[in-house]
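Only one chain is included here, represented as structure tokens and corresponding to the form predicted on its own.
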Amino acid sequence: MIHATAFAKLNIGLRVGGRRADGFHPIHGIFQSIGWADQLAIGAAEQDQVDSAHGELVSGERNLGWRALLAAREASGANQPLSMVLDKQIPVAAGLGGGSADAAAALGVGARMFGLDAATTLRLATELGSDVPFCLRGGTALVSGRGEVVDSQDPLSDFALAMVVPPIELSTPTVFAEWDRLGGPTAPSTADRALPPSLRSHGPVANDLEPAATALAPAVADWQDQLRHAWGRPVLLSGSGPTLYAFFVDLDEAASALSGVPSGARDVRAAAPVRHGWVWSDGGEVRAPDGSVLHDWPGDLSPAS
């Protein structure tokens, strides 16, 4: 049995271009893996089976993690039945890439089980979804194209995040469609002085999907205004939303900020950047995607900053 931790994805700014002929929108933004994670347990079985250890489980072909694992098996030509148990902690339809994170971890485990090379694994990741190539690599990256161009950057570490998921679900395709309907609005940038120093060299930070998300769900803007007033700093939207976040000095400060969040949120979390999109263990040391041992990682594969 291989155990994996799949880390959520945060969009620190997202610029969006007009719809391409293939139906996708070109994007450009800073993507960051954060210490908010799902857990997966994958192994050989007598018959194919996917189960939930915690949280809502999207079943069958709609479960992106399961689809990724089956895609790895199919690409190898193997027919070994598989089992996957998913402990779902990342909220769904929240702009945190939880399904893509699960897919990346399951694909990475499947590639190791079935001996897939890096090129095949990356091709499968791109076919599975726009966020999966980033989640497969993780850390800090500039992401462009439709999401398949992942340019790794020096890891960010000089901040923590207070994160709030309002009681709203937003579908990414629906938000992009609304962005098209609105004529492709460009969002204003966050002032450099309000950003952690490590982000100031990456250019303007803005999320072009914010006008579309708030048009579809005006309550997102209400939550954003409340948090901005409570925290006294800019509050940003991750991806297609509705997750809102702000930068703090460390996890203690971020956790303290969350103590005053209005009731009714789907979830709240203090989180910090992590250097990988997923990590794994087969019962021994915790390892990075490339197999190298992470000597300072918690042995239970719990989310860590």
Second form
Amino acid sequence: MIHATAFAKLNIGLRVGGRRADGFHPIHGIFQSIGWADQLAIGAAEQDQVDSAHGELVSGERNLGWRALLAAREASGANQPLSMVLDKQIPVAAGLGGGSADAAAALGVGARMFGLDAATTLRLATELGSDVPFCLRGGTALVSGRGEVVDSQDPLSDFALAMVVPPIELSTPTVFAEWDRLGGPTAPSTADRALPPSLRSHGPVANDLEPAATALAPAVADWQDQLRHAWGRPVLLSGSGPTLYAFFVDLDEAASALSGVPSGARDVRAAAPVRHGWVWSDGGEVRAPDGSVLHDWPGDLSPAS
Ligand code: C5P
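And the form predicted together with cytidine-5'-monophosphate (C5P), for comparison with the form predicted on its own?
What follows is the whole complex; the chain from before opens it.
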């Protein structure tokens, strides 16, 4: 049995260009893995089986993590039945790439089980979804193309995040379609002085999907205003939303900021950047995707901060 922790992704700014002939939009932005994670347990079984550790699971074929695991098996030509148990903690349809994180971790575990090479694994990641290549690598990266061009950067560690998921679900294709309908708006940049120092060198931070997300769900803009007032700093939108977040100096400060959040949020969390998209263990030490042992990792596979 292999246990994996799949970390959510945060978009720190997302520039969007006009729809391409293939239907995707060229993007450019800083992607960051954060300590908010799903847990997966994957192993050989008598027959294929996917379960949820608790609550409802997007089941079978529609579950991106399960599809990723089956894609790895199929690419290897193996037919070993598999089981996967998913403990979902990352909110769905929130702009946090939860499904993509599960897919990356399941694909990475599958690639290890079935001996897939890096090129095949990356091809499968891109086929599974635009955020999956980043989640496979994780950490901090400048991401471009439709999401498949992942340029790793030095880790960011001089901030933590207070995060709020408003009680709204947004579908990524719908937000991109709204962005088209609005004529491809650009969003204003967050002032440099409001950003953690490590982010200032990366250029303007702005999420071009924000006008589309707030046009579809005006309540997101209301939440953003309220949080801006409560926290006295800019509040940013991750990806296609609706997750909102702000930068704080450390986890303690971010956690205390959450006490000022209006009631009714779908979820709230203080989280810090992590250096991997997923980590795994086969019962011994916790390992990075490349198999190296993470000596400083907490003993269990719970989300690291
Ligand atoms: O790649 P993924 O399946 O996650 O994308 C879901 C949808 O989001 C796409 O079908 C497309 O409508 C939209 N999308 C896009 N441009 C991107 C990524 C996603 O238009 N770079």
